[in-house]
Each structure stands twice: as structure tokens, then as C-alpha cells.
Amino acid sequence: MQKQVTIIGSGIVGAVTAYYLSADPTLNVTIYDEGIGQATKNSAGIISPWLSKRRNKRWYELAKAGAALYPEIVQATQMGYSVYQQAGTIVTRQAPADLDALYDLALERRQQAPQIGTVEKLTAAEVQDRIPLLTNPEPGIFISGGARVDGDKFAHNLLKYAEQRNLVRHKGKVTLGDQGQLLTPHGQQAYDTLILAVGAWLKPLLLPMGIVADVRPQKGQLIELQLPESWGDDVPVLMPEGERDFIPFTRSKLVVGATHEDEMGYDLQTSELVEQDLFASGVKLDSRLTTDQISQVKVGTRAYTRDFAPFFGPLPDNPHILVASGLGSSGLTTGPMIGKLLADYVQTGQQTDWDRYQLSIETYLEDAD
């Protein structure tokens, strides 16, 4: 008899979990999603964790593993360049000493993460050669393993692929009862395993069960521009010092962003002031940009914990309910590995090497007063 696995949330974690579980014929997999404010659909899409200065070693291991999963998943599902492109990343530094330190860090980390690929120190002129859009380049470090991903298309393609195997999708908001009952637009639904991959919405979802999750929402906005010129698939992502990230996608789409707005809660309204700020950052890199090239402003809500680390796994008092949240602005990087680990747990009941990637889940959950 098939076991019922229900996933709430179709962002990066939910989509990857569904992708892996849909290959198991012993499971009946269902996913629900409201689709509002999803961080995955509104992310800049940079996959390049190796030069991060974050001191959290567990986060780095998780991000490194997540980045390594992309080529495997992309190849297995035959996604094209419009979804994922491993064109490299350039990180710039103005001070020569800072550039040297970054170069040394890249070489050191490549020893344990060959996915970094080649490492090159570039002059400002060489940076401009790699990214012709720039009119104000600075020297930087290039790593060939860096990539960009369209999170919306990636999750969508994974879910379509899973539907061809063993996934049923539903739209609509769901809530939980005080004993973890799943309440949907179609009434109460039974499950053997419930996976809550709802990002910043985990805290309100768990409250009826008397559980308070250490999750706060953070608003993120970015702008997309359609430029008159086009370029190939080999233009790297730019992570400039002191400015917003600069992401040339295939053909003629440029993304600038994203912001990190801590005091806006679940607000999903675009801001003209933020749009102007993002555009001004883009103009510092490419002085030829004009405001009429802005095609859209995208808004999403990220989930953060007090120590800025993600968490995932079964609820301590209810092992049939799994949760994942706190991915922050690196969700597209850490999300794939979290999804794979959750899928492995559903199939095996084992939490193999989880302490390598996170603190105990009890760190982020407490009983409501």
C-alpha cells in the first residue's frame, strides 16, 4: 500500500523534495502551494558559496553540497540554459590586499571543493572583457564553477518532471489543526508524512500546534531590465564590492539586486524608492542603463533565524511532520541539499550526517506560552 506524503510549499525545498520522492513507487506524493511572496520565484539566482566570509561552517557545508547538486539535477531533467548556466562568478575588490586575500581563499577552498573550478585574478580591463556590459569595472577574482539559476523556472521544471512520475499538485492555502491535522480548501486531508517547506510562513503555520518557530520574514526586491543588446551564455555573474549583485542572464535580461529589508514583515508591495536605489546601483556598473529598460520589479519574502542558519527535519514531538526554514538569501544554494536530505529521511528514516549541516532542530523550535 502506498504511503501518503504531502508537501506544503513549492519553492526550492518543496520542489527538490518532490523531485526525489516522485521516483519512489511506494509513495503517493502531493504538493500544495499558495504561491504568494515565494522567495524562490523572486531571487537573484547566484550559486557561488565558496568565497563567502560567513563563519558558520555548517552553513558552508550545506551550501557547498547544494551547489554541487545543480549540475546533477539539471542533467537528469535536461533543463536548458534559460534555467541554469554555469558561466562563472566574478567577485570584485578595490584594494589590492583584499583581492590577494580573496584569491588565496579561493585556492584554499578549492582543495576541498573542486566544484569551484578554475580560479583567476583579473584586472579591471579583464573583468570588462568577461562582462562587456560594464562601463566601470574593477579588478576581481573569477571562479569558473559559479552559476546563475532562474529559481522560478527551476522549481517549475522540477515539479513538471515530478508530475510525469508520481506527483499531484494543488493550489490553495492550507492550515494546521492543534494536533497537526491538515486543513485544505478540499477539507481535512490524511497523510503519513507531512513536509512543511513554506519558508517565512512556517511560524504562523505552526502556531495552532502550540509551536513557535524561530523564523522572521525579510523582504527582498530586485529589478529586471531588458537591454537592447544581447550576449551569449558565457557572461559571468558579477558580485561587486559595495553594490548590488549584477546578473546578466541569457540573451538580454539583466537582474540587479536584491535588497535585504528587515522591518517590512510580509509586505509584498514594490517600493519606488527601492527601485531607484537598485537602478542607481546598476548605473554605477553600466552607465548606459535607462529607467525605461526596467521590465519588472520582483518582491519576495525570505526566512531568517536569529543565528542566520537554516534548519530542517522532523518535529521533536511529531516525527511525521517535517519542517524546513531559515534559508535566508542563500536559499537557492542550500535548498537543493535540504530537499534531498528530507527525501532521504522519508525513505529511510535516517538522519545521516545531519549534524554536519545544522544545529539540533530544537534550537529553533519552542513551546508557545
Ligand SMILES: Cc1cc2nc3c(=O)[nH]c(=O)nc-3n(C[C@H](O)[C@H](O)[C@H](O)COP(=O)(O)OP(=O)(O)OC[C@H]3O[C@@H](n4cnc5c(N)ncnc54)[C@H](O)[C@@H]3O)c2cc1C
The other form holds:
Amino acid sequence: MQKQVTIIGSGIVGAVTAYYLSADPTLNVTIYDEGIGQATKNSAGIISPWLSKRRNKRWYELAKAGAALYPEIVQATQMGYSVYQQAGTIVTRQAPADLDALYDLALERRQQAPQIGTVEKLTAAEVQDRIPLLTNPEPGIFISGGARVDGDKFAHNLLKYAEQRNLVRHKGKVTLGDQGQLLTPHGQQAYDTLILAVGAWLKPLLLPMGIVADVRPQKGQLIELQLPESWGDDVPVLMPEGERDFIPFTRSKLVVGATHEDEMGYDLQTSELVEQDLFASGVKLDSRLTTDQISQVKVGTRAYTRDFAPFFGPLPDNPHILVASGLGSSGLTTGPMIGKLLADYVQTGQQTDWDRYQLSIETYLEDAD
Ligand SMILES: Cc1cc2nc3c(=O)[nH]c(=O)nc-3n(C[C@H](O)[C@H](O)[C@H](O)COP(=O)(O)OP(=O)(O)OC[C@H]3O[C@@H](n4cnc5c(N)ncnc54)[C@H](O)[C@@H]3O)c2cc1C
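Next block: the form predicted in complex with the named molecule, after the form predicted alone:
Below, the chain from earlier opens the complete complex, with every other chain and molecule after it.
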């Protein structure tokens, strides 16, 4: 008999999990999503974890592994340039000593992470050569392995792919009963395995089961501009020192962002002040930008844990329910690996090497009383 796997949430984690599980004909997979505020579809799309200053080694292993999965998945599902493009990233530093230190770090990290690709130290003029949009370039380090992804299209394509195999999709909000009963808009549904890939919404979803997840929401906004000029697919992403990231997307779409707004809960309202602030950051890099080129302000809700690290896996007292959350500001990068590990677990029951990637899941879950 086929096993029923039900996934809640179709962001990067839910979509990648569904993609991997779709290769297994012994499973029926169903996904529910209420379709609001997901981080994945409102993200900036930078995949470039290698020069991060974060000291958390487990996060770094997860991010490295997630970044390495993109080329594989993109090739297997034949996604095009408008979804994912490994055009490299440039990280700028004004002080020559900081630039040298970053260059050395990139070379050192490349020894364990060949995905970094080529590493080059660029003058301001060379940076401008690579990103002709810039009117005010700074010197920087280029790494060819960096990439940009359209999170919305990536997840959407994976779900479409999985639907051609064993996935059924439903729109709607689900809740849980105190014993983990799954209550959907179509009534209570049975499952063999339930995967809660609900991002920032894990805490309210688990509360009826008497579990408090260490997850808090953080609001993030970015602006998209539609520019008159177009550029090639090989223009890298810019991570400028002290300014918002600057992401020349496909041909004439530029993304500037993003904000990190604590204390805003699940608020999804755009803010004019924030829009102005993001635009001001963009203008410092390209002084020709005008406000009427802003085509969209996007808002998403990230999920954070106390130590800023993601967590995933079966609930300690209920191995039929898997959870994943806390992906924070680098969830597009870590998400693919988390989805793959969850899918592996569904198929094998094994948690091979998971302690390389995260602390024990108990760290992030407490009893309500
Ligand atoms: C502005 C912004 C910029 C970002 N930029 C980057 C970046 O450049 N690089 C990077 O690596 N990461 C980035 N991130 C982070 C990344 O987007 C997130 O960490 C990641 O997308 C989280 O994925 P997820 O699958 O865990 O959750 P989500 O994408 O939030 O998906 C969870 C889904 O669950 C659904 N859901 C929740 N509760 C229920 C329920 N009860 N019933 C049904 N459905 C439910 C929601 O509707 C949602 O669709 C950015 C995030 C933001 C907001």
C-alpha cells in the first residue's frame, strides 16, 4: 500500500522536499499552503554563503551543501536562466587591508569548498566593468560560484515537476489537534508522515500539541526596479559594504534589499519610509536610478531562532511529524539541503550525519507547561 506523506508549506523547504519525494512511486504526496507571506517568494535570491562572517560551523556546512545542490536540481529539472544563474558575486571593501583579508579568506575557504570557483581581487574600475550599472563602484572580491535565484519561480517549477509524478496540491490553511491530528479545509486527513515546512508560522501551528518552538518572525522588505537598459545574464550580484545588496536580475530587473525588521511580527504592509531607504541605498550605487522605476515593493516574513540557526527533523515524541524552521536570512541557501535531508529521512528513517548540520532538535522545542 502507498504511504501518505503530507507537507504543509510550499516555500523552498516544502517544494524541495516534494521534489525529492516525487522520485518515489511508493508515496502519495500532498501539499497544503495557505498562500500568504511566504519568505521564499519575496526573497532577494543571493546564493553565496562562503564569505560569511558567521562562526556557526554547522550553519556553514548546511549552507555550503545547499548552495551546491542548486546546479544539480536546476539541471535535472531543466530550469532556465531566468530562475537560477551562477553569474558570481562581488563583495566590496573600501579599506585595502579589509580587501586583502577577504581575498585571503576566500582562498582559504575554497580549499574546503571548491564551489567558490575562481577568486579575483578587482579594482573599482574592474568592478564597474563587470556591473556596468554602477556609477559609484568600490574595489571588491569576485567569486565565480555565487548565484542568484528567483525563489518564487524555483519553488513553483519544483512543485510543477513533482505534480507530474506523485504530488497533489491544495490551497488552504491547516491546523493541528492536540495529538497531531491534521485539520484541513477538507476536514481531518490521515497521514503516515506529516512535514511542517511552515517557516515563521511553526510556533502557532505546534502550540495545540503543547509544544513551543523557538521561532520568531522577522519582516523583510526589498524593492524591484524595472530599468530601461538591459544587461547580459553574466552580470554578478553585488554585496556592497555598508549598503543593501544590489542584484541585477534577468536583463532589466534590478533588486535592492533587504531590510531586517524585528518587532513587526507577521506584518506584511509595505512602508513608504522603508521604500525610500532602500531606494537611497540603490542610488548610492547607481546614481541614475529614479523612483518611477520602482515596479514592486516585496515583503516577506523570515523565521529566526535564538541562535540564528535553522533546525529540522522528527518531533522527539512523535517521529511521524517532521518540522523545519528558523532558516533566517539565508534560507534560500540552506533550504535545498534541509529539503533533501527531510526527504531522505522519510525514505530511510536515518539521520545520517545530521549533527554536522544542526544542534539536536530538542534545543529548539519546549513543552508548553
Ligand atoms: C526580503 C527577504 C530577502 C531574502 N533574501 C534571501 C537571500 O538573498 N538569500 C537567501 O538565502 N535567503 C534569503 N531570504 C530568506 C529565505 O527567503 C527564507 O529563509 C526561506 O525562503 C524560508 O523558506 P521556508 O520554506 O522555511 O518558509 P516560507 O518560504 O515562508 O514558506 C512557508 C509557507 O508555509 C505556509 N504556511 C504557514 N502556515 C501554514 C498553515 N497553517 N497552513 C498552510 N500553509 C501554511 C506559508 O503560507 C508559506 O507559504 C530572504 C527573505 C526575505 C523575507
